[in-house]
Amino acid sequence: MSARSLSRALLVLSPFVALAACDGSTVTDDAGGGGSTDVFVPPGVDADMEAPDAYVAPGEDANGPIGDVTYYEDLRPIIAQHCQSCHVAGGVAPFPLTTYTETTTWGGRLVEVTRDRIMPPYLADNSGDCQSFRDARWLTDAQIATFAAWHEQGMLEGDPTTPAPMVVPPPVLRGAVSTLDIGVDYAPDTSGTDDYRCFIVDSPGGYVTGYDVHPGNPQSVHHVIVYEPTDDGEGDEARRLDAAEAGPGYTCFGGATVNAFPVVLWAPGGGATEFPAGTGVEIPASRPLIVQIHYNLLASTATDRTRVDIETTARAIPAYILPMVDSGFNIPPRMESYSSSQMQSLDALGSITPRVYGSFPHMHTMGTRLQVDLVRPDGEMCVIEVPRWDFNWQLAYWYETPFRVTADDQVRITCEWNSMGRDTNTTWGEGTQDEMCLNFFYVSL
């Protein structure tokens, strides 16, 4: 995204302000506290005793399980909840984790990837130190300790007759649904290990209130982002790029190549995503949508025809995508760690106090860490922290508790990179060798 793209994206605010002023909609601020303050007291516990920091189930302490840890009783419920949306036969993951034998095969590796929070793939810190997010694929410290204890104790099997845990089905869309179809069985470019392709599709118009992605080849479709061009001219430019390149679509590493903002962000295992109740992002029927698909060709080179279901309505509380960006960095080569920060004023919002529902952070392949802080006159609040950036897992993060922003607030975005593999300086750009430092906010007025 260029500086021109940023200014155009900010200008998207103007029509939404007009719509909010004349549609008569009212947003209730539910971001604060409220509700009962009663505390549950277990039987046999003195209500006047000092409460522990957290409830600890029988057979556990605050750091994890006590005593024997077995697959059927202890580990399988965690795997069913957090792993089996991908790690099943025919799933996007490279191996299944549905039986005791399959799990023991990978026992040591499971300890490593859970300990380092590589898996499940959820990049934002959901510990509560910097916000909490709904539908988070995030293991507790006790669950991570369960993997380690199970492996250390010899990967005990336990009782196979233990009732199988329920695998929670993924969410589904509930409203009027239109399908964005890339229109062809696309054969990825196999000259490299990854292919980033943008396909032009027609927009149904209206307000997007949710989405669900159906990859045609789950083994190779690594992520899907649907972009809306910032104006009709950028939509025409996307069509020109499509026409200028042989085959369906056009190459688009890093973004849509034209000035556009994301409406759909999907990675495997996510299921359907519903935007916050009553809100929606307007997608004019006059301009196309751009479906970017990242194909990971190490897993499969077969053809793909991905479809994206989008839930739309004719009327919604207007929401928009507000970018927070540092585009002025200049990363020297051969640096294990290099950081840059940018403070951005929200003066463009005037007296509006928007509610922030979600964040979509973005860097390229050199990125290692990203953090966004809200700087207020009375102090700072961490908005999102990605302590271990991974370009292959670009996700949307939805706050458990939305928050409001005023014209007096500022936003600071900080990004860190590792440039050890580079011989020249790296600056902002769309290309493979370029970088970005960017966070989108999903906001309603």
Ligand code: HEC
Contents of the next structure:
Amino acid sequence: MSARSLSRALLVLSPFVALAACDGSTVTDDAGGGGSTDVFVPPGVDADMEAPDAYVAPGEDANGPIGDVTYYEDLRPIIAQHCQSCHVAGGVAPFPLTTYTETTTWGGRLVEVTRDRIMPPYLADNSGDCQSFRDARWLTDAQIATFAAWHEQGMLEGDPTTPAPMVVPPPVLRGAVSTLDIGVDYAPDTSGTDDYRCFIVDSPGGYVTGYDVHPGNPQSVHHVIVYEPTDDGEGDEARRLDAAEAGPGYTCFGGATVNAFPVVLWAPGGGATEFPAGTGVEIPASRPLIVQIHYNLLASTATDRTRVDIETTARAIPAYILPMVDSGFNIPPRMESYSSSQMQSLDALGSITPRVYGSFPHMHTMGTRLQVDLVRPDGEMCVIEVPRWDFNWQLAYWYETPFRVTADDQVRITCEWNSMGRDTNTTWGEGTQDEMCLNFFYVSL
Ligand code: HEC
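Alright, leaving the form predicted on its own aside, put up the form predicted in complex with heme C.
Starting with the chain above, the whole complex follows.
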């Protein structure tokens, strides 16, 4: 099976083609109490909710926390590893969690946000019920129980002379790096609390095999997505949009406005991303790349010059970003929950059986839930589940165990929205008032 035939099959599969044919519109995508009871149940957790696993700290037994849970011995190592990439002075989080006092100030809330898995921000379920992902920003049940036990026991300080925890350095790029530079100190549009801007940059050509983003203003840059136009014409169209609007770049919300797919998905606190070994996404030098930056201006309105480092090679096993789409939904207004789902055939794969390495789910601000399942002749397999969608955290999820798909498989994508804030129906589109229901697969041979 050749890379070229995979490329052709995916082109046929691409819903860009099908969608453009059926509704004539331009569809672009883009692309987030302690004690010694047998089982520890945090306060506020009732019997109907899933009880966390028994808390087992080092040196304790499976019957639960026996000794004191203290800040210095038990909590600080977890916070250093899982919270401080954002909760530091000048970081993207609105307050630091670096001292005992800062931590006690937020005591009860820390229990809730960890129990509900609101923090650290990571949208996909990584429990193993629906896959697990590499480098997941995911607390273990025991770590969650440690927050609860610490709070329950009165937020004990412990021994301040305990050695500071070793902080695992974030991953870095290992290969040759080209820097995509937006070229200006951009002054965000402060007429609202958010500004979504697309900047055009030249492509270095070759294959992208990894990326890292260095925000110019870490307090306002909330996410960065780099799109590759699907062909040179779409690239020209992006340049036209840029020229037509005053100032650097052009306004864009749910995508690049032109037909394009995401190559880089970045939100703060992560470090570098390496694509699966040997694979890369081709970025022809003949068309520009589009760097979309979401500025949230509540903490800072200062100018920004974000740099995107992309690791490139001349040759790689080609990977493709393949969209799985439900575009036919029509969400009635004022509904707490509305869901829609669509099956997509993989017929066009023919005899090719590519591997799926990653998933990039995407919805807009009304989205609450997203799930993708593989429907196979011999049963179903959950591929990604996002129990609580959050537009602010659009991330790439890399499978711990990549899986193959065949022409006999179908993909079902299911999305749920809350339309309580809307007075009219909501359909597919790129605008702030439109919605999407989309998951990109990162596939390769
Ligand atoms: C990747 C960045 C990041 C990481 C890692 C992170 N936070 Fe946050 N946190 C934020 C941001 C940003 C906010 C502001 C609200 C938002 O944008 O979601 C926030 C808000 C909070 C809040 C206030 C939210 C509320 O609803 O009251 C708490 C409490 C919190 N974080 C605790 C934690 C804890 C505990 C950890 C580690 C276990 C953690 N965070 C890890 C970025 C992060």
